[in-house]
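We begin with a single chain expressed as structure tokens, specifically the form predicted alone.
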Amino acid sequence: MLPNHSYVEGVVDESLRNLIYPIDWPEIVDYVGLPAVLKPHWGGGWKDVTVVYSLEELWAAYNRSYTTTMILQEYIAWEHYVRCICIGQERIMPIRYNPHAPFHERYVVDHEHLNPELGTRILHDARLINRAMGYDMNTVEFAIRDGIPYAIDFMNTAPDFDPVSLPPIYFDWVVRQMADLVIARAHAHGAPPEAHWRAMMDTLPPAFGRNGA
């Protein structure tokens, strides 16, 4: 994760006292390697994602990031790409995926695209990531190089569940799994609990707007 190129109003020198200036770009590039991927630490849809092949390209892309916090990530020249749709931390659908294809053609219906060993590894790692993050709805993307899956994107709490892009077999799976999950949660917990924010507000003094004031 890189220091921001620019900061919003209110960030002062003391806020950045744990950073070293100037940035040691050669050391960062030696650690990550080139080519590398510069991307927002929280984003989606491949927005503002740039593959850089030199320090000059890295600097140019970084200078365009302004106040967005960016990550410099090793570029995986993948032979196979898998996007796992994850429901309830345990239900995983590993789908063959082509991020370079047009949006509506990226998901590929292929039920035998993973050998048993690689499929087991990907399911295990996807479940592990979702349990660690506490996400009940997520997608985890693996770029596979030399038979090794690298989790390169796994913080997508608003995943693509659109029938325009998802083939019908996968869209039906998502709807069924999500329905089963929320129905099971409803039966397990009975009446929905009071919203956490309301319970918190009731503990605050009137000056902070207690009881909806």
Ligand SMILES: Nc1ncnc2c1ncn2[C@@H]1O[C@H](COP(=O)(O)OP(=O)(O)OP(=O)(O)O)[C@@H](O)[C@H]1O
The other form holds:
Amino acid sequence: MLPNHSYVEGVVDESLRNLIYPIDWPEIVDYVGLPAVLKPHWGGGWKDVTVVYSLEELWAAYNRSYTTTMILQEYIAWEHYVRCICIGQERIMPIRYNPHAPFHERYVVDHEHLNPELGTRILHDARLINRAMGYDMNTVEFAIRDGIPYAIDFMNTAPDFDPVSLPPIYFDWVVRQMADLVIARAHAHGAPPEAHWRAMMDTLPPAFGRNGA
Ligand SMILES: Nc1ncnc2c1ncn2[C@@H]1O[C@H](COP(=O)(O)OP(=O)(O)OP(=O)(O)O)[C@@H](O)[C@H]1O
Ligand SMILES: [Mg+2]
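What would you give as the form predicted together with this ligand, now that the form predicted alone is on the page?
What follows is the whole complex; the chain from before opens it.
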């Protein structure tokens, strides 16, 4: 996660006192490696996704980002790509995905594209991400290199669930999962238990005096 290039009005030097200026670009590039992918921390539709091969290319792309918070990722030269549709944090459908195909051909119907070890790891990691984010609707994308899945896009809170993009077999699955989830939540009076304010308070140690001291 990089500091913004520019900030919206009202964010002043004092607001940014936890950041170091100037940015240590060589250290960042040493850590991430090249090529790298610069992209918005919360994006969609490949908007402002740039593969950079040098510091100069990184700066050029960064200078175009203005107030958008950007992330810099290691470029994963993947042999396999999986997009997981995630409903209710735990219900995961790992689908073979071709990001370079036209929209209606990206999801590939293939029930045998994962070996047991990779499938188990992907399910585990997707659930972990959803739980950490608290996302009940999400897609998590893994680029797989040398058999290792790297989560490269995992904050899609408004995923494309259009029947034009999703083959019927997956569209039916997602509608069924979402229906089951909202019906279960409705029966449980709406809010998931962990969102209840009392449950949050109960996780704290006892408070003494006015300031809890
Ligand atoms: N770290 C990375 N390594 C290799 N390729 C990447 C990486 N990050 C992104 N890409 C490529 O760029 C594409 C778009 O990136 P990403 O999914 O993060 O952007 P997006 O705007 O969320 O796109 P979408 O809405 O299609 O998911 C990916 O499908 C992948 O092909
Ligand atoms: Mg993506």
